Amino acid sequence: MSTTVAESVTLWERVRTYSPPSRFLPVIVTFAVFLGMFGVGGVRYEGFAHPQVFLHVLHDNAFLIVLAVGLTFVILTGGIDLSVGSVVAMSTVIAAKTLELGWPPALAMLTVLIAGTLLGTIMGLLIHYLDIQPFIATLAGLFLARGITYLISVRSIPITDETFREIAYASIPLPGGHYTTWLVVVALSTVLIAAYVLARTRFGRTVYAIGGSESSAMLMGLRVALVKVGVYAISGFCAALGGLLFALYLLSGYSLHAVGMELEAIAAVVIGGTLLTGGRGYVVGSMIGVLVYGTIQTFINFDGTLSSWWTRIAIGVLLLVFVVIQRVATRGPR
């Protein structure tokens, strides 16, 4: 009995003393300014805490979580991706395009994933072998697949293929009468095998380390050049995805889809704890950081008398915030 006892005393204080490690901390941070918002909004309006309404803000912000995905990536190198959310748009409309050309829905999603890789991958290369700086190097990717699309097509195409619309619409049955969607599981997917990859892979190590210090890295033997580039690829991997999930979300196509998107990507890896300055994050916190954009939207079609454009301010006061805790908790003694 006393041996128990004193096992049960030692548990007991092993639970009270416990510290987290401290790179959990911003994603720990994170989670409870989400759950802070959703007990605040259960409390102000009826049915908020639903949990059919946490999974209407992960179908609804689907595309965007594959999108800060690829973004955790890259930031975690210490680059930036700024033709995201123009990949999105050049993806909505090649699909669209595809599909009313009558390819197989297949082979117009292959086709869309393909374009964006090798877009990402032909600015990795950019960045690494002629060393141009990843804001410039992406920035012109950004004009190019948004002028890709124009060249496409002006004008909204809309997607009536059969395929497509059933994908759309289909719901998934959950315990408790709940339902979810092919969007919402496309998007979770990516999350645990991006998390897989950078938790237990050497590509993620060598992803961690590059934003640690890159030339400690090349010192280390660590195949620099590939990482660096895939990274991008990944990064284009996903925009296209995230196109494919936002055509699936709104059925068109469409040249001025997404437009701003990319900074509501990076804005929410951010305040999921990603260091801007790379060797510190999770893509799980940069979900949590899309969910509390989501939240925030929420909150807006509940009240029913804000404007939408309080979603920008929020997210805006919330970037800020977390870019100075980063930089506090960063910043070395003077």
Second form
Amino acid sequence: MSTTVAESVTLWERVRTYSPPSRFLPVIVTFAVFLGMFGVGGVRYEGFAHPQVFLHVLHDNAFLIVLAVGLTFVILTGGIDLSVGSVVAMSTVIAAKTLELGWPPALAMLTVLIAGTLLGTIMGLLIHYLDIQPFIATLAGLFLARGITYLISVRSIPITDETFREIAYASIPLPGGHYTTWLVVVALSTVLIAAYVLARTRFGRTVYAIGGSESSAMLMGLRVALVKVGVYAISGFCAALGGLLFALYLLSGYSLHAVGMELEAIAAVVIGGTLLTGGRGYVVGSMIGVLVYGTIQTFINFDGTLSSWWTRIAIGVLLLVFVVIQRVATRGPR
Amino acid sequence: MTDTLAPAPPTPGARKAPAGPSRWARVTGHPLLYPLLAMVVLLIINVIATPTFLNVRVQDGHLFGSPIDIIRNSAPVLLVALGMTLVIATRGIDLSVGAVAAIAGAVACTRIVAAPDEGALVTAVMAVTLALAVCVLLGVWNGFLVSVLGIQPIIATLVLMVAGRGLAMLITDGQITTVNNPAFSKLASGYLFGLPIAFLVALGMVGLTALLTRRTALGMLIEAVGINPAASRLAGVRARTITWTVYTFAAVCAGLAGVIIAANTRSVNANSLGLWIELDAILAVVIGGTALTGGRFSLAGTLVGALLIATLARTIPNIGIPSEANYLFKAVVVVAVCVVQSPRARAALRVRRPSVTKVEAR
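The form predicted together with its partner chain is what I want next, because the block you gave corresponds to the form predicted on its own; please supply it.
Then the entire complex follows, led off by the chain already shown.
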């Protein structure tokens, strides 16, 4: 864009008439909603627009971002994973229990991640090879993970391990006197890796192809079986990782953690512009969806007069608006 | 697949029984065989653990015993599953039933508490009526999203599933509302003709639905919408009205279940009332042989499915396993039922029994 005067006019013309590709539109709308909410909050409440508030939103919802990323893979193939909330609970309990038994922290983390990935893989195998609907297979996963959690421990186990506490409490200084935490770093890295995998690898393109049309993907010779089982394994892994972050966030393992969290994650993915029918959507959108959710919570905290259940109502209304917009948008071109 | 349009037999043996070998084939091929077998196995396990398990005696003028407990506890899931069966038959799904149940419980309880005469029968009747009226509105809302706006059922009902519990909290103001109304609690713990009222209500709804869907064309119309909405509309079926009706019916059933649950605990906790009941209900429907792909439904199957879930919930503590392990066993049941019903597994089974294929293809 280094320029002469004539070119800058056309540049202005181009900027004025520029419309982003329609596939990015849902993400842009969500981002606009997010910015708008932060703007309104900044005007209404003192200190709302402070960057540290934003960093806190990231920190408080780091686990949800990771969950939403895993779920995005599954939803892009046209499936659904209801088990993520239960896997989070299972992960916190496994982590807390193994640490209580005196396992080294690294081994405890590894066990959690393997357990989640294994459960996801099993669900993927059931879905692909036995033709069981994703809804039902992951419903079984939901019950299974919750049941395992109850078997390990019914009561809440505190995490007292030094390494875990250090990671949880450590703050990473950022320029400008702000700070963030490892939870945020892990969550953002997950988003980056997932975005790269979806956009730039054969695996990622196959995910979109299956979401577009599974039989076409099969006829094109894509490795449908591998990818379809793979997305559920990824979702299981992400749920376990989210569970680890949740354990770090609360420093306890409890069988009643994360009840209904799968709903929050699915809502965030839909608000982020991913179609539940599959084939369209971006992990970045899901992340912004989670941030919108977090901002609503912050709004309610700052306001002080609103009760916590308004979060759910607001999310429901937002979900409705986005679903209707999506419906109108997808109906248009036809 | 050839007889998709024919209504499922209301009871096994209602059709004219064919000759010897094909009767055997019909028994082995009957969709309710495995759920019924599972229930028998569960009951046998129970009798082994507690020999007096199946004993039913008369106490205080009504029947008393574990089987009675099972049918009493199965009422809410049976009601929700009943509505869900019809929704699933139209190739839809209703995720919001748990939230609707919570709203119904919240409305009924707050209404009773706010009434000037808290213990009166009139108060209870008014409260339940109001709760069901609210549920009609919620069902109409779901039906509007699905049939008029054409949003996928799973997303359309997700909206109310997410927002519903918030609304229920709003109604109860976040409190656990406790009610003291004898007539209201009778709904869950009372007995009529020696049987629990809750179960009779659920059974009455099933009977009424069976009558409406199987003795009129309604059932076939619902299945037609499930097989192909566009084609059924072109054939003169009011697909939109039927979809709308089905979601409203599901919400009313869920509301009734919510009221019964609230009556059972004599209180409402908007966070936990009916939690995961939608999953139990879908499970009951699937166990009963109604496929999630729509176009076919079996009310008898749903009844068996709901009873199986209630029996399972009763079996776990009875054989000395902590009741929290219930989830684990539910997972096993889901997988087992799905594997048995999965077309691929069935195809593998059929290779060994060619006679079955022939009979079914007829």
